[in-house]
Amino acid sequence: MKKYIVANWKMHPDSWAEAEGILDAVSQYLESVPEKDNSLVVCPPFVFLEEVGKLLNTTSLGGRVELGAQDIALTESTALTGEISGAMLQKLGVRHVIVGHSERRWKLGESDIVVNQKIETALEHELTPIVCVGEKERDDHYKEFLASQLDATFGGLSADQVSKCLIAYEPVWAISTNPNTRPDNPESTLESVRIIKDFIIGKWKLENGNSLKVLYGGSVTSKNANDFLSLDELAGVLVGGASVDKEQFVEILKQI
């Protein structure tokens, strides 16, 4: 099964020798090891967008890495100061765009009508939204939170529309920078995976339930990546802190 690693560098690194050096890090890695069908997806800051498509473009990488933002404007039809729109990001030859993440949810305020505008956004502009869901605490009505939210998310959206999105499961409780977080298990992760996806092909019809797409995102590193990529009903692992660390990057490529 094809497995996506999404890279979100969020609001790192410092300067662009950094970035460079990821990267760096990551080619001489895929030069070594024969080509796989497999995706790989880094989202730089928007400082950055450029610059690592240009390494895209004129790198041995550029075959095996795709360009992906962090975030995208819900709307083109008004002036908004501090957005990047969507023709923007297609200009610079992003592919992909994280769309609803749990900081912006859960820090920023951002609600799911707002994320459900960036999705139709990201898709008039053929970009593959990377689309973050999941709950802030693991408690007994975890099941109809992600049922409500995934319905607002997702709403007013055709079977077509949302079969087009990756689905990043994001326990909000399991990430390292919640101050109450502990670690997600696979039991426990494939419980919920299931739950998005009955939903979501429950609702929208899907003929082809298994073209529907579920990523992992809760603090994935190289000691428990593989945890989550070995699961054959995860389609891979959306990778923040550790995708700007290259040495544990790589040790989490290694497990593709």
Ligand code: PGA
Second form
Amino acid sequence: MKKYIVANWKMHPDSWAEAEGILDAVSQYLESVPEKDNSLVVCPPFVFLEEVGKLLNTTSLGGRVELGAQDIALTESTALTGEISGAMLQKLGVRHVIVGHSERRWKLGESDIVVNQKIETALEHELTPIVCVGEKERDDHYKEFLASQLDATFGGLSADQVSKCLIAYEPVWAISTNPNTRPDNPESTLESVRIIKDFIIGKWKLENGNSLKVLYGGSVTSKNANDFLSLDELAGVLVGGASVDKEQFVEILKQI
Ligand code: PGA
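Shown: the form predicted alone; wanted: the form predicted in complex with the named molecule:
Expanding to the full complex; the earlier chain stays at the top.
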């Protein structure tokens, strides 16, 4: 099964020189191995999107790495101060966009309604939304929470729209920058992946439900990446902190 590794650089690195260093390490590694049918998506912060895009257009990295953005404006309205539109992303060669990341949901107050509209806007621009979902706490109600978050996040979208999304299961408590963080374990990730798939396939009556792609994110490192990447039911991983550590990121790439 084709695997995805999505690098979410968040607000890193501090300079273009460092960004180039990471991409250089990725390029050197990829040139040393035969091409496989996997997808590597790099989502730099907006300030580096254009430069990364140029690099992909002009070097051998282009055929092996796809460009992703970390967010998209809600609508195409030209009057949205500070936002970046889907059309702008498309012009830069962006193919994927992270939508509904928990840092935006919980720290910036992004609601399910906003996430839902962003998914639609991304699809209108032929960008693949990487839709993040996940419970804040692993308590007795987390399964119900997940189902209701999925319902609100994807509500009103068609089966065709939903099946074009990649879903990233990212339990908030597992993200490396949170206090007392710990990665989820593969068994419990699988349980959540099944909840997600059952809910989506059931509600949208997806005919080809097996093709629904769910990734895991939350403290993925070179040490545990293979535990997740080796799961057949998981389509890949979304990597934050470890994706801006070039040695560690290359170690993760070696596992697909
Ligand atoms: P992390 O971040 O790998 O640093 O936990 C993942 C994410 O927030 O997407």
